[in-house]
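Consider the single chain below, provided in structure tokens and representing the form predicted on its own.
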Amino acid sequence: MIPRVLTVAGSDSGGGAGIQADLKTMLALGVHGMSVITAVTAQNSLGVQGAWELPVEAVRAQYRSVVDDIGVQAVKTGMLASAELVEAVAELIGATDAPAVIDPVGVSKHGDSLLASSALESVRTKLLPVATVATPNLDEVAQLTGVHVESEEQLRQAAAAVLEYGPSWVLIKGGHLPGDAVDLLTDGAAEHWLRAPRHDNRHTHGTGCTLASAIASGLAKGLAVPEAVTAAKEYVTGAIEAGFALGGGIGPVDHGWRFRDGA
């Protein structure tokens, strides 16, 4: 049976991030993607013009509908918007026997807030403890822990601070640092440094969603965490290199780059 992956996230009407990016990534990586929509956004290449979260009961009903009938081999989260949604989703994931990739989405690529400040404590105490892998970027690390990373050497400090909240593994994404795109994956004992060349392409909308979905796809296929993250890093690096202009602002990464390369 094709591995099944469930994304619990917001909808991006522009198709570059959120649920849309997640499902494209899952298709590209050979798994069956399913969705629980937590919020609807009016969003394009220029930014987020509006966001409306769904009621908790609608989110819970979508989740139970999929998991109880179809089943899942991995779950991935994205935009959860409010403390109520964070806590409901954390409870659902905690009762599901499948690895979970938690992308603690705080702000959009354009700087628009996608998480209420009142929800931060719920992310720390409810959501991160159920994560198989947490994938914060440096802005999200600062939001959650107060650790501000300005150099590669500080990635260890950031990872330790996030691990304090209970995820099994953390992937600190160092893409905002100068130089190569360097990420640190660790469970507090083993360290895996992932490096990729930085591509001169500003069309990177959806990078975080795509990476987390690619990790979840690898875990659903039975890969160990380090192998799933390494494969996901390779996939998203190619997607960033092939990112294309869309609208008048920041375009998306290209989720179908391997098909267009004929690979």
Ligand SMILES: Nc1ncnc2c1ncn2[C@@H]1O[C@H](COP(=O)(O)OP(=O)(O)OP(=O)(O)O)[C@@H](O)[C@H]1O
Given for the second form:
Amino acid sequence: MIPRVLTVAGSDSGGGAGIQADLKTMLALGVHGMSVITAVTAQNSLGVQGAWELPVEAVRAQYRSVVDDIGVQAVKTGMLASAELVEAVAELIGATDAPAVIDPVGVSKHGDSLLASSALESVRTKLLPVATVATPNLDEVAQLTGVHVESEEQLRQAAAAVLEYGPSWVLIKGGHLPGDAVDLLTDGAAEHWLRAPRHDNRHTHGTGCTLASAIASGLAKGLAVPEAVTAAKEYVTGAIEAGFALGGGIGPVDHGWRFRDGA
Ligand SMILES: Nc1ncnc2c1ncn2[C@@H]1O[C@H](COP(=O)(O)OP(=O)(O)OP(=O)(O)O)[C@@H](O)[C@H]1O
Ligand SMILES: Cc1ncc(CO)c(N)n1
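Form predicted in complex with the ligand structure, per the form predicted on its own context:
Up next: the whole complex, starting with the chain shown before.
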């Protein structure tokens, strides 16, 4: 049967990040994508113009509908908006027998907040402990652990600080550092450095969502964490290279790059 992957995240009306990026990634990687919507954003290439959370019962009901009937081989989380939603989702994932990729989304590329600051402690103590892989970017690492990364060597220190909260693996995304796009994956014992050339391309809306969904898709297909992350990094790098202009600001990555002529 086709592997089934569930994203628990916010909707991006512009189609580049959030639920929309997740489902496109899952289609491109050959798994069946399903969604629990936590919040609706009015968003485009220029920023986030508005955001509305769903009630916690609506989130629980969507999750139960999917898991109790269809079943999941992996779960991915993105925007969770509030402490109440973070805690409810952590509890649901804790009771689900499937690997979980936790993207602890804090702010959008434009700096708009997608998580209340009052939810950070719940992310640390409830959500990170249920993660098979946590995928913070450098701003999220700084918010969650107080570690400010300015060089590749400091990625190790950041990873150790996140692992203290209990995820099995952490992937620190160094995409915001200058130079190559270098990420560090570690479980505290093994260390994998994932390096890709930086594409001088401003159309990077949704990179983090795309990467986390690609990892979840690999895990659902039965890949081990390092193999799933390596394949996901290749997919997101190709999608960034093929990113395109839409609207007046930061355009999306191309989730369908492998389907285009010549790809
Ligand atoms: N310009 C770039 N060229 C190549 N790879 C990049 C570039 N920018 C980011 N990456 C890679 O993309 C992946 C996502 O990292 P990034 O730090 O952009 O996530 P993010 O900030 O969570 O994204 P978003 O919040 O927009 O979804 C990482 O593997 C990172 O190294
Ligand atoms: C809904 C949503 N989730 C995640 C991101 C990632 O930045 C975004 N921009 N929008």
